[in-house]
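Only one chain is given next, in structure tokens, and it is the form predicted on its own.
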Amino acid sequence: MTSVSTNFSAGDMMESPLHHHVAHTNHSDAGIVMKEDKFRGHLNLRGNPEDTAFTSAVESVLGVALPITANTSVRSGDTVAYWLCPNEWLLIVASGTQGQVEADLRLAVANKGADQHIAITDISSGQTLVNLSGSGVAELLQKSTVYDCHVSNFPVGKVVQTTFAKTGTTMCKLEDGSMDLVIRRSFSDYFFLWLQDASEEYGLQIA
């Protein structure tokens, strides 16, 4: 039998969900910017936080520790744990560690005896993450979302589940006023054309 070479790289074997989508502006003074940071590992994490064991076997291999407070986040480099509810999570990682970061969740959590009711799955291939930025983004999310984005109500680190349009979504503010927006790839081509139509009147770059 003939053997096949699949000694290929990362971007000729994926393609992210927006790769396709092009800017119609790249006007420097655009009010919107959108940029997808492609390829990331997304993983759903589930779990006991009253069980410091769970707890602090995450927070070994994570180097950040979980968020158990309602609608928040923690941060640290290319790692991201989303608090979803009170017992689940949604971990963003390094482009291509996911499989590396279950396994060592599952083999933390083992070897700290933690209570076993866990549950890791990964769901890299089925979202995305868009960061939005620019001037309109404020005005941009009013009419986009019902959830009031407003300064006063959503701080930096703030989480919440929403809808972006039609589109389920979970949104996370960042430092610099941006808003990172996790989108399903099966939404991503509504997403685009939602953003592109409702973005017009501010200019849109796809950075």
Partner chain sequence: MHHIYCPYCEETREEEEYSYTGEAHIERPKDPASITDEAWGDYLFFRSNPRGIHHEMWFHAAGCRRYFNATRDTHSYQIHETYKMGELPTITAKTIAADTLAAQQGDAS
The other form holds:
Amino acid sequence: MTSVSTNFSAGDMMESPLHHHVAHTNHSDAGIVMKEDKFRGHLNLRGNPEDTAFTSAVESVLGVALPITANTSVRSGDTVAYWLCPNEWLLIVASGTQGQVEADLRLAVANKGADQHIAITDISSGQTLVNLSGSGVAELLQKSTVYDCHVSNFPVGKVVQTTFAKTGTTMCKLEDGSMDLVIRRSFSDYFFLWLQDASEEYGLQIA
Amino acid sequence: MHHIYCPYCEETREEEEYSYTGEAHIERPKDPASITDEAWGDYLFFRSNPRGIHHEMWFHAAGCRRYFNATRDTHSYQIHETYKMGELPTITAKTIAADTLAAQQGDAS
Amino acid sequence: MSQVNRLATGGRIDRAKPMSFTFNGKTYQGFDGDTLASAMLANGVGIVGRSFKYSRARGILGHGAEEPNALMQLHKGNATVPNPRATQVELFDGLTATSTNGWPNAEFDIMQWVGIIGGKLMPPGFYYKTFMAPQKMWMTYEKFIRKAAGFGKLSLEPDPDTYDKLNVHCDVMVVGAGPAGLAAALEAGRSGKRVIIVDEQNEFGGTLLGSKQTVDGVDAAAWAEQATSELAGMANVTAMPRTTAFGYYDHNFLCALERRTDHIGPVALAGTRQRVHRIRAHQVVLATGAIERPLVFGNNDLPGIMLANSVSTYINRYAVVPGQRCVVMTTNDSGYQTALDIQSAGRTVVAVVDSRHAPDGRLVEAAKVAGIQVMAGHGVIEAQGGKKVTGAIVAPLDEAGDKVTGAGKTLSCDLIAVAGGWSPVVHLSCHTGSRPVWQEDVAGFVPGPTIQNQHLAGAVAGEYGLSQALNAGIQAGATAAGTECAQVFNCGDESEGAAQALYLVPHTKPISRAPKQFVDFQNDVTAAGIELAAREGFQSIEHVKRYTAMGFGTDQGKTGNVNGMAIVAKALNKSIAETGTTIFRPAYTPVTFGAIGGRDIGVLLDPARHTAMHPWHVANGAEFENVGQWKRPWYFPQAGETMQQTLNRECLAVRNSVGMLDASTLGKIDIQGKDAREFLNRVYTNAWTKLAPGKCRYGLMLKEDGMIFDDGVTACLSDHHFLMTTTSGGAAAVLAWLELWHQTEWPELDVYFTSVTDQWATCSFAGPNSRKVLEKLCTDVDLSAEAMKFMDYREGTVAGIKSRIFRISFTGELSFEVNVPADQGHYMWQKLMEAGEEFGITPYGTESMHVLRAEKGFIIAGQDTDGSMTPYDCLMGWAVGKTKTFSFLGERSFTRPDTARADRKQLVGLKPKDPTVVIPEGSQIVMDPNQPIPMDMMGHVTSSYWSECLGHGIAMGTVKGGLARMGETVYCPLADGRVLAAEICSPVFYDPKGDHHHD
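With the form predicted on its own done, generate the form predicted in complex with the partner chain in the same format.
The complete assembly is shown below, putting the previous chain first.
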């Protein structure tokens, strides 16, 4: 049969989860600005935080120590590590470097003679990083998540895995007060529908 | 709506993030083949159903995805404590009864 | 008509802003600041509706949430709103309201004659008793009963408004912005804590707004304004008027409904009409106040009988006096304030009738000084009038208030203000399961013990005086905020004489013969009805409630409950403390369904999950099927095709050439660790010890009861690295299951699980030409039948993309699955479509997939199994390892007597006797279709399709002892009368030897 192709040019192999929502604004001074940080490398890392050989091996690759405290993150250049649970982290690295980082991590752990029980899983395609900023973000988050995102409870650098409308997210507060959210690919269309709806009273800009 | 402290996230979170997963401290028989049908049936199907203190498992489904235990009053819904897998409760029906008795004796004296 | 009852001055209304509104078709005028109720009273509107059971004319009783009678049908068309209380509806220009019942109208109502004639014949339990038999007639009775009963009507059109929800968090939540609430919020706010204060009215202040008292020398209303503006200036305080805290749930969680535009017009012009605030508070201050109790006497429901405090509120806050000649009946001092208010408004106080024999308080003296006649030791035992009060029969009572001790006389009047004492608003405190306790000195129920971080302030705790309320409020605010406060309010002399508890004013006739003495106005419950319930043996207050309907409905017993409980107690010769109270449930006042739904409607009701190829499916005309939350292509119809024609075309393409399915939705779990094999051994029925890297194996997962839970293919990527697939709907449950066992029972196993469902996009293409398609795009893997066998796994490059290639089959044909990172899934799908074009590659959906797998007898966990099927029940003993050392999950249950029964329902193939027939899925299976009903059910059809390649219908189903019944004929009697016959056979209809997928 003859199939219909959709806004897809040859050679352009990659589509991010929110690729079909192109930059636009529906409001002169939109209260919500959404920006997808496409194609970042996302690696899920598992390991024993009490094994210093493991943690120092990871630090040698990332340039920063893994966050061991619950709900925290560390950031170094293009690399950020989120605490997810006592033995699980999300590493977000520069686009396209995830394969190398994974290989470097495995090598470093092996060289340190660390407890070999680690897992590294590339999930770069399975989720995406979205930044929400603007004057309406605080209330938008109140509409969307049961978690208390007030600055008194959610300082810069904090990482929280919680619900977002009827899907889940991992959120991290940035220096500029904006929020980074990790959204699963299959839920990204729902996420966007929700965002669009919840932003209506503030105006939405897709950057 | 419960507000539940996750011992791994070290925070109190909304019930929406969790799912309830049944009575805690039900151990799988070490050698299932060697036990009677009745003992196996007890393990499979029979659970305590107290009015009052209950030790139960919760799964932090939308959070850290860890299972943990809670000591919860099934009547008042008060959560006395939550604790990690592998740990034992510090508050039980017995300790509460003892505390109550001590308090009463304290009142009496 | 002019506003006959409107005062020339005073009140918190804006006479410069007149507004017109219609009630039951007539146009009236009111002012900005009015409620619908105050505007109706200003215009002399008496009858606002008809009662629920007896269709008696009813007027406005109260001024707020307690109003039981004035339920309105507001607005028209799709914006219509049923049942708000006129006392809580803010007036706006153009508002239209009608009564919610009364036929043909509330003024002249035919049902009232039924009420009058049948009234004696309609005791509590009337419906149960009358319409019990014959049972089959109930459906008929019910239609008529429902038509005669009930209140407002919903629009059948879509709601034009939108609603939303906010999740909010605070340190201190204050419910109610009367004196106690304002004081609490001020103190908590000054401490810097995050504070939320809500009040259901349009402005903060509560009773302060209609009070003539002072606070530290400032007029009460002015003090309320000062407090409100101080709160508004605090960044840490969220102050929300027009917001009702309607539910108080566990662990200090409250829900509040904010009415954002209801006071402006019938529909919101912008934004959401109402918003639910889901509030998690650290500390809660309940300052919900108290509701005045009506007095129970004969015909006490006539229009023109109102709560005394409400009369005062109408006068002082709305500049409306709802009568010319007023009798005040009271059991305490507060009725005297109302008498003074009426008199200073220039209307006549005929008398204050006080049940107490020697009232002597400050207000009593003030009334006497003002020249008001006080009839101590008397009671209004009966009201007179038809559609409106025309007189009050007043008679002397004994000291206990139990008996009429002398002749009555009639006082002519058009308003009877009743002051029966106060009932604390304990509703919210009950919502978390706390039972109110009777407090004799308060003569009311107050909130009982609770485990919530709950503080009480003011009238809700029986602290009725203004300074009492303010001081309790500021202390509650301090306690909730963790501060200390030495401030004390002074409101002048507030001394009051002792109140009398009088729950039923005696009549000269016994209760059963006296004119109706109403206890619960909204549900038409009378003192006689309650007494009858007690006589008929109802002892528990909860049973009396259900038998009489006292406290039911939108009213939740706000005015009637305490009187009712007291009457029950007396009838049972018990104290009120002994009989206790029923408890109140959310919602405090009704909440619209729109607000409960919020934005979780339409496409936002449930997330739709999409694969990376979804845009292609949409562009190519796919019809979609919901699988869990996934939208999966169901079939790809071409122009002019019926669904069956599409399926036939798709299935034949797979059997004869090649078809492609988007299998991205299958759950995928990445498993790493040196104990991964051992873990798989424990959770799957079969053995994993020897599965070599590059190989795949099908596995069945059981619950401990031995029943199939999920299935899927797991590939060995390397010795310590596996990729498990699950059913599309079961992915989350399977991952949670693996984590459960790892975290709780086998933490010593070194294994980690990570969901990669969304990471990989999966193109599954099947058919004799599938290899040729792949060979065009993949050159770095030897795809020959010898090199890459059935159930092999390879890594390779397909269309330039690093891919995971599996040779597995769910169709029975030669088949490959190419997995690529989902970012490249859409691209890969298109490249494969292009490569397959020369072979007529045909995209197919889940329906053809179901047909193809059913032709092969492959089960779908969750369709052919239902949590009660073992592998043996499904003819899948081959997938169960017999020599595994570890007793895998579910194994032990195989030998339980019930699991081992020979006559269990077992999955078999069913071949319809008539080859053109497709048996409906879900059909029940019987052995003898001619047996009498109820028939002996042997099982049911789980899967059934038309097989184009076989030329006949095929089905699978469960049949008791089915495996031993091969060749037998079974019957499916259908609802339409047809009986379809089928032969029990092997479920493998196509290529039983499996040659095709091994090619």
